[in-house]
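Let's start with one chain on its own, the form predicted on its own, as structure tokens.
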Amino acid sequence: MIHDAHKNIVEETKSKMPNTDTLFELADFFKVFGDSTRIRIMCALFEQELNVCCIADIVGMEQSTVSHQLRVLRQENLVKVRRDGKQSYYSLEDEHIQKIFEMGLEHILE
């Protein structure tokens, strides 16, 4: 039960809130963020676009652990691929990806 004094504080507030639907995909954006393998592949495609060769070498994995772990980033709108042939690149879909991340990264180590 709200009181008459806190109606309008509540109302005001939920009039500022993204609609149900958009926090749901808010929610599965930042759980896309929530494993490890993905933060570290995402933390080597800053550096420069790369195949799914390098992105294994770099992070010690499989290359098709690498691959499904690409497929769940592309499904996101967090990476983007460029075929080149039958080569595969991959790199970040946009800068706001790095910046959520170094936003992450100085909260943690503060």
Second form
There are 2 protein chains.
Amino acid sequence: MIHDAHKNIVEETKSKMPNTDTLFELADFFKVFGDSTRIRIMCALFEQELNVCCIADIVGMEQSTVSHQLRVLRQENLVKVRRDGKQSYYSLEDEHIQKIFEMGLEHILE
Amino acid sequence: MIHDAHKNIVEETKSKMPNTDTLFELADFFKVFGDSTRIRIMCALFEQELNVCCIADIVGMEQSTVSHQLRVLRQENLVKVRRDGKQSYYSLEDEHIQKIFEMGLEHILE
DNA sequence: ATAACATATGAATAATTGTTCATATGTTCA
DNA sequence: TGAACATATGAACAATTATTCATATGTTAT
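May I ask for the structure of the form predicted in complex with another copy of the chain now, the form predicted on its own having been displayed?
First the chain shown before, then all remaining chains and molecules of the complex.
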């Protein structure tokens, strides 16, 4: 029956998928890449570690905005901080970021 | 002077970055991955092409919700549709998707 | 200790976005 | 043609999120 076929496809597909919690986490992870300010921050950090006010100047936004977004990036383990005197220097934490960027760029430049 | 050093870093970094428009597009592209419903839809489509009501059953959401999200995925060229009678069969359009998923999963499973 | 600077954080606001309901469009078959 | 089904779409609502302002925290040097 067609109805059974439908049911089978649904059950079979569900059984092959990673568990739902993982996929929710995955979405939360990609959410971080879905904001242009954060994208530009990460992009700037490809070159070298930078302190907050440099980043703010590079992306052309308030220091406060940048601090908030850096916190988001920290929470997802995408950047790390190093304190040096009055300044906080941020750098990329994860080697997947570059590859994810590359994939994305390849896609949109097609 | 320290101030000049700052300025140099800012200008040099900016000059090495992709242009801003591209980075905004990139953010919009990743935005699509930042929703758990869309993530689960794409994940289901890794296995095989599926029609809308199968997808709705798999992700456990309204047909209408799924249709709306499929439109988003279509607009970013991530899925394609094939009409067969009353049904619309969706499949993945792009080979980058799998790699992006893999990178993301590797990151969150660390 | 205090002034000056860098960064972080809380609260408020504005904007974006996901979901649902209701309904329209498109397709098949009697 | 009309009934039944699959999908798409518009409007409304709820929820999330990015940004800003104001201010707190932390650090250095006088």
